[in-house]
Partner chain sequence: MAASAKRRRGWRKRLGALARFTGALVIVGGLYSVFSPGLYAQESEAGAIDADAVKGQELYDTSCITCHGDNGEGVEGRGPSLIGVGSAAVEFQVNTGRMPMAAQGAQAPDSDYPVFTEEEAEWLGAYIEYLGGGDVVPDDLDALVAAGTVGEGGELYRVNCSSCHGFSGGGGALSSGAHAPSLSGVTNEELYQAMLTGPQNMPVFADNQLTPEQKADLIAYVQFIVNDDRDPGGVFNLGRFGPSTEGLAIFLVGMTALLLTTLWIAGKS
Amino acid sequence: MSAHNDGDRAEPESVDLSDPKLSRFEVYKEGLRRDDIEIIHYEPRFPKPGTKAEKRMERIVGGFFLLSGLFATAFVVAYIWWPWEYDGPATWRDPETWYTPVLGATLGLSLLLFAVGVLTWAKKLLPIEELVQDRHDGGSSPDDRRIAEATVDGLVEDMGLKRRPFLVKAALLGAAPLGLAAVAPLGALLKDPGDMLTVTGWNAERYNDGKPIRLMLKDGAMVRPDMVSVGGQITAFPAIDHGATNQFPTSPILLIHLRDEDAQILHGNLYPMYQDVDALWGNFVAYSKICTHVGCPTSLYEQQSQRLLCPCHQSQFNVVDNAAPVFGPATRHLPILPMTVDDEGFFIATSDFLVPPGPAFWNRPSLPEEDEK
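Let's have the structure for this sequence by itself, in the form predicted alone.
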C-alpha cells in the first residue's frame, strides 16, 4: 500500500460544472477526478462511427436479439398449441413426448441468445475503458448528482442508442416475446377447473355408469386382498379408461394391509365420517397417495412407526390415526377411500373420497374432521 504526498503534485483546478460550454466528457472526467478515479485507458471500439465493421457488428448483435425473440415466440406457440395430453403409453415418436423438451429448448435458447446479444454489445461495441478508484465516504452533493447524470448520459452515448436505432429495435423485438413467454403460463390459471379438484376417478356415477369401480395396478391387473401381505402396501388406481394416467392425477391410492393390533387402533381412531360409511375393509385401508402439502406422492411407508412419509418436504402422516399429519409442513390428513370387496373377490370403491384429496385450494369446502375434533 503506497502513501500519497500532497506536496509532490499540485491539485488540478476545480471545474465549474455550471459552465454551459463544458462537454459531456469533460463533466464526466471532472466527476472521476473528484471521486479520485484515474482513467488508465479509454478507447472507442470504432473511432470513426458508421464504418462497415461497426455496421457488421451491429447486425450480428441485432441478429442475436431477433433470434432470441424468434425462439421466445416459438415457446409461446408450443406452450399454447403443442399436443401435451397423453392418450395411453407414448414413444419418442409421439408429439406429446416432446412437449416439455420443446418448451425447455425454446425458452432456454431465447434467454441464451438474448444474453449473448447483450454481452456481445458490451464486448464489441462499447468503448474499452479501464478505471481505478480509491474508496472513500461522503454524501451526494448537487455537483455529485450533476456528475452522476453526466455519467449516465455518457453510458447512453457510449452504447450508441441514438445512432444505432437498428440495435434498439432488435433488442425490443427480442425482449417483447420474452416478456410474453413469461406471461403466457399465467393463461393456464384462467381456465375454470370446475369440480376436477373435488371429483376424482373414483366417482362411479361419472366414470363407470354408476357401477362400483375396482382397484387396479398400473399394469391393469385387478387388486385382491391376497395380493398385499400383512404390513405391506401397494399403489392402486381406478379401473377405468386412463385411470392410471395423468388424466386422473388425484386418484392414486396407497392400499395398506395393517397388522391386527394396528388395525384395531385405526378403527378406534376413525373420524365419524369414515365410521358412518364403513370406510375400511377388515385390516385394509386405502389412503390417498397425494400429499396435502403440495401434491407429491406419499409413498414411503414405515411399518414399525406406522407413518407415511412424503419425500419432497418430509411431511409425515400417522397411518393408525386417519393419516393425520404429525411432522412437516402438511396440515391436513390424507383422505381415506371407502372400499370393500365384491362378489368376485376384488377390491372396489364404495364412493369417491369424502373430502378433496391433495393440497388445499382457494374455495376448498370445509373439512368434516375440522368440525368433529
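This is a predicted model, so every value here is computed, not measured. Positions refer to the first chain, counted from 1. Between two forms, the rigid core is the largest collection of C-alphas that superpose within 1.5 Å. Compared with the form predicted together with the partner chain:
- Relative to the superposed core, Met339 undergoes a C-alpha shift smaller than 2 Å between the two forms.
- Comparing the forms between the two forms on their rigid core, the Cα displacement of Phe317 stays under 2 Å.
- With a cut-off of 2 Å and the rigid core superposed, Phe248 has a Cα displacement that falls short of the cut-off between the two forms.
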Given for the second form:
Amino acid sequence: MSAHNDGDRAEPESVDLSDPKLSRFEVYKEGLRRDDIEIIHYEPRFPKPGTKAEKRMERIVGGFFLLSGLFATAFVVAYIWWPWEYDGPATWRDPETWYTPVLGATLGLSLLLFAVGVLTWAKKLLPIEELVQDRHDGGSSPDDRRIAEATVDGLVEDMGLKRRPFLVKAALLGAAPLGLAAVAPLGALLKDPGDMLTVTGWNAERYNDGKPIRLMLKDGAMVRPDMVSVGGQITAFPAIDHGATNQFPTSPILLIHLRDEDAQILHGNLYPMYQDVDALWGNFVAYSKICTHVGCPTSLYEQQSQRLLCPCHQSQFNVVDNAAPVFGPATRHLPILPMTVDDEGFFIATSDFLVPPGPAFWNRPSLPEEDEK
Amino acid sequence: MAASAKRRRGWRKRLGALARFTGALVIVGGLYSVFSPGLYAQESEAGAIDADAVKGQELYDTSCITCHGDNGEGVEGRGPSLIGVGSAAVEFQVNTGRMPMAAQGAQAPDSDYPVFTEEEAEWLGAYIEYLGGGDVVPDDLDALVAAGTVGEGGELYRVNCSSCHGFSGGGGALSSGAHAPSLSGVTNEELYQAMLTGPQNMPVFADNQLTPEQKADLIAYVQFIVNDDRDPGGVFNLGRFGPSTEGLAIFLVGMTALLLTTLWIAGKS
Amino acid sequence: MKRRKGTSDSLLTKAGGELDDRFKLAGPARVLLNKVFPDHWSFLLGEIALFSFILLLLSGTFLALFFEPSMVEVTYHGAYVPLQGVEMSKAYESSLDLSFEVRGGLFMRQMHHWATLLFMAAILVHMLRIFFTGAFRAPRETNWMIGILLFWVGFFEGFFGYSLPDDGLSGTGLRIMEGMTESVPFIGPWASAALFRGQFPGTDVISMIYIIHVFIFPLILLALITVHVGLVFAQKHTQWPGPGRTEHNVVGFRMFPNYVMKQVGFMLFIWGVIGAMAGLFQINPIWLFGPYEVSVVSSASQPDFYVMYLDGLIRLFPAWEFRAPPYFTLPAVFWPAIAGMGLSVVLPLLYPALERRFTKDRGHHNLLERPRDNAARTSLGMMVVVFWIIGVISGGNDVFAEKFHISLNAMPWAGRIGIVVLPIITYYVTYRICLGLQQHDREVLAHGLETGILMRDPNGRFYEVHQPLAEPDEHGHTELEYNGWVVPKKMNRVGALEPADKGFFKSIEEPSDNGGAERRDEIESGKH
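Given the form predicted alone above, what does the protein look like in the form predicted together with the partner chain?
Shown next: the complete complex, the earlier chain at its head.
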C-alpha cells in the first residue's frame, strides 16, 4: 500500500463530515482529497439518463452476457452429452473427433463474449473520468527516518551488539554449521557417478560373465549378417538382460552394411586403435548410436552420401571415416563397437567401446586418435 | 494448391485401395488370372522378353537411357546402373514422379505429376526386371497390410523410420539439401517399394531385416497415423511440425489477438 | 454511478459495518477503491502473463488429478490403437489416458500447454515494453530483477512440464539437458548423477521433476508474482509524459470501477483466447511420439519456443572442444548451454545497474521514455532481440530447411554469420532511425507540420506549406520544447481534416461530443 499519511495534509481544507447538509458527492470528494486525488474531468457517459442511446448500449451489453451464458450452457451440454470416447481411426465425420474443438469453441466464445460485455460496460457506460493522484515518490520523511534510525540504534544498544563482540562471533560460528546442517540432507540426492559414463552394456565381464555379448534387435532376435542387406542399417542392442531398454542408455549401436567400395574406404581410413582390434567384420561396421555432442540418437543414415546425421543439432558424421564429425557442433567421432561373428553365425562384440560413447565430460579419457581429424 | 492437389490425389488413391480391397474376389481374382500366368511364365523361361518388357524397353530407350545407359548399365556421373534393382524400385521412382529426373540435384524431388502412367511404370518395371531380376512387391500387399498389427508397426516405425520421417510422418531435413519426404498420401505399394529398395539416401530394409509381415505392420501404422486417423486435438494440427509451429501460432494468433484487444481496451471511446 | 457506501442503510451498508467493526476496513478500503491508475495499452501486457498463470494453476490442478508421475514399466492397453501392447512408463500411460480416456482431458492438456506458451510469450513482450520505455529505472530496478527471475523460473517450469509425459520428445529434451549438465567442468558427472539418481534416464527423474513442477516452482512463481504486482501497486505505475503528467503524480482513472472492470474483462478475454486455441489448435500430440527410448528420435525434435533460443545457440556454436588428454576435456556444448544460459540470466539482472553506472543517471523516473529518445538503449535492445530471433530460428533450422528447401548445412552457417553480423547492423540502423525520429520531432516543433499543400512562389520556387503548432516568431519559427510525448505529425491530429467517415462496421454520422477535449489536449501537448 502506498505511503499515505492523512496527517500530512493541511487540516483547513477538510470539510466537516458531521455536517448533515453535505451531499454524498462532497463526502466522496473529501475521501479523494485525503488520498491526494483530484478530479480533472468527470462526466457521465449519458448525461440524460434513460435516453435511447443509453438503452441501446444497455441492450448490447446485456446481449453479450446472455449470449455468453448460452455458449457456456452449450459447453456444459457438449461436455456431458457429446460423444467423446476415442475408438480407433476416425475421419472428420466421426463426432468424437469434434469433441475438443466443440469444447474449445463453446468455452472460448462464452468467455470472450462475457469479456466483451464487461469491457463494453466499462468503456461505454462508465462515466468518463480523469483523476490525478500525488505520487509521493522517494523515501520517507526526514522525521520518520530519524525515528527509525534511533529505534534501530536503540535495539543494537539493548542487545549490546557493539559491546559484546564475542557473542556476535560465537553466534556466527555456531550458525554456520547449522546452516550447513539445514542443506546437508540434500546430499541424499548425491550419487557417485562411478563409471556409469564410461562402461556400457557391451562390457562382457560385468554383464555377461565374461562371455562375448551378441548383438540383439529390440524384439530380442539375435543379429546375423544376412539380416542387413547392402546399404541397410539396423539398430542393435547388447543381448543381455534389459539390454534394449533405457537401463543401458549408451549401448545402442547402428549396424551398417556398407557397399564394397565404401567398406574399402573405411578400412583405409580406420583409426589405428580400431585396426589393432580388428573392429570391423567384412563390410559391416557398428557405430555407437549416441551422439557425441549431447546424446541424441544419431540415426539418420544416408546410404548414398554415407553420412550419419543427428536430428537434434544437425551434427554430421562421415560413415566411411570412423564417423568423424564433418559438420555441426559435434567434436568427436562416434565410437566403433569392435565386433565379429561367432561360430553360430551371430554378431558378437569383441569388447566394450574403446572410448566412452555419448556426450563428453571433464575427465573423459580421450585418446590421441580422436584428434586426428 | 499443391497441398490440396496432393490431398485429392491421396483421396483418389485411398478410395482406389478401398475399392480393390472390398472387391478383392472380383478384381484381384480377375487380375490374377490375367497377370499371374504371364509373371510366372517369365520366371520360368528366364531370358525371354515378354510383351510388357518390350513396351518398357521402348520407353526406356527414349526417356531413361541418357543417364542410366544402354541396357540399364548406368552412366558414370549421371545415373546408377539399374541391373538388379527390380521392378519395385522402378515403379516407386516413376510413380512418385521422381524419375525421370528433370535436373541433377541433391536428390530427386517427388512430383504430383508423374511423367508416366502407372501402366507405363509397370512396363518399365518389367523391362528392368527382365534385365536383372530384383525385388518385387508381394501381390497380396493390401491384404497383408489389412492383417497387420498397428502397434508392432509403431515400434518398428520409431526404431527405423521416425529419425528421418519424423514421429508424425511429416518428413525431415537431411544433410546438404536432401530431405526425407512426407509420408502423407503415400500408397501401400509406394511405402513397400521404398523400404525394399532404399531409394536415394534411404537405407535398404530388405526382407531379411524386416519381413514382409513386419513391413505390412509398419505400413499399417503409417497409414493409420498419417492418412487414416484424424487428429483428435483440434481443427488445425499446425502441420504437426511440433513446437516450431506451436511457437509461431502463439505469437501470430494468441499474442496478436490480445495485443489488438489491449489497443481496444485502452483506446479512447 | 451510484455509490452505495455511506448514506443508504442497505444490507450492504450493514454488512460493511459488521466487517469494519471487526477488521477496521473503511480507511484502507477507501485508499484501494480510489487508487488512480494510468491508462495505456502497453500497460496491459504483464496482465496477459498474470492471467495465463492463474489459468495454468487451474488447468494444472485438473491434470494433476489424473497424471501419475511414475516410471514403472507397464504395457499399454488403452484406447489409442497404435500404442496398444507397447511397453511404456506409467507417466506416459497416464498422459495418454488423460488424452483419450478422461472426459475433456485432452482439452485441458492443450489448454495447459497453450497457456504456458502464452505465459512465456507475454513475459517476453512485457519485458520488451519495460525495457524500451525505461520503466526498469530507479526506483523500479528490484521489480525488473524479479521479472527476470520470473522468466527463468517459468522457463524451467515449462521445460519440466514438457518433460513430464515421458514421451519421445520429452525424453529427447531431458537427454539434451543431461548432456549439457555433464559438460560442466568437475561437477558435471556428479550433477547428472544427482538429477537422474544415477545414470540417465534412470527411474526417478519424472517423480523428482513432478514435485518441482507442481509444488516448488509454482510456489516460487506465486510468491514472485505477488511481490511483483505488489511492488507495482506500492510504487505506483509509471506513466507516459503528457499534458498534466509529471514525475510526481499519476493521471488516470480509479481502481474501482473502471480499472477493475477492464482487468476482469481482459482476464476473461485472455482465458477465452486460450480456451479457443486449446480447442481449435492441436498442441503436443504425445500419442504420435511413443514412449521415450534412448535409441529413438524424431527428425525436427524441438523444445518449446522459449527454450528454442538456447537450442539454437547449441546448434550454432562451432565444434570447439578443449582437450588436454588424458586428464581434461571442456566440451563445446558448455559454452552455449551453460555459459550462454548463465549470461542470459545475469546480464539482464544487472542491466539497470549497468545503465546507471554508464549514464550516471541516479534520479528517480516515473515518466516513461519514448524508445526514440534513448537511442543507445533502444539500439542495444534491438540488438538483443535480433540475436534472440536468430537463436530461435536456428533452434528450428531443420524445419526451416525442409519446408523452405534450403540446405540443412547452409542454415547453421547463415545462423553463425547472422548472429554475429546482424546484431551489429541492427544497432547501427536502430540508432540512426532513433536519431532521425528525434530530429523530425524537433523539426515539427520548430517549423510546424507538413500540410501536404504545395505552393509556388512568384520566383517559380516550390515549397510546402507548414502549419506551425504555436504562434511563430518573425522568422516563422516556434519555440516549443519537446516534452517526451507524441508530437502531432498530421493535420488531422491537430483538429483539421476530420476523417471523412467514422465507424468501424458502419458509418456513425453524428459527430461525437467527447472528441473535442482530447483533440485540444493533443494540440496543447506541444506547449507543455
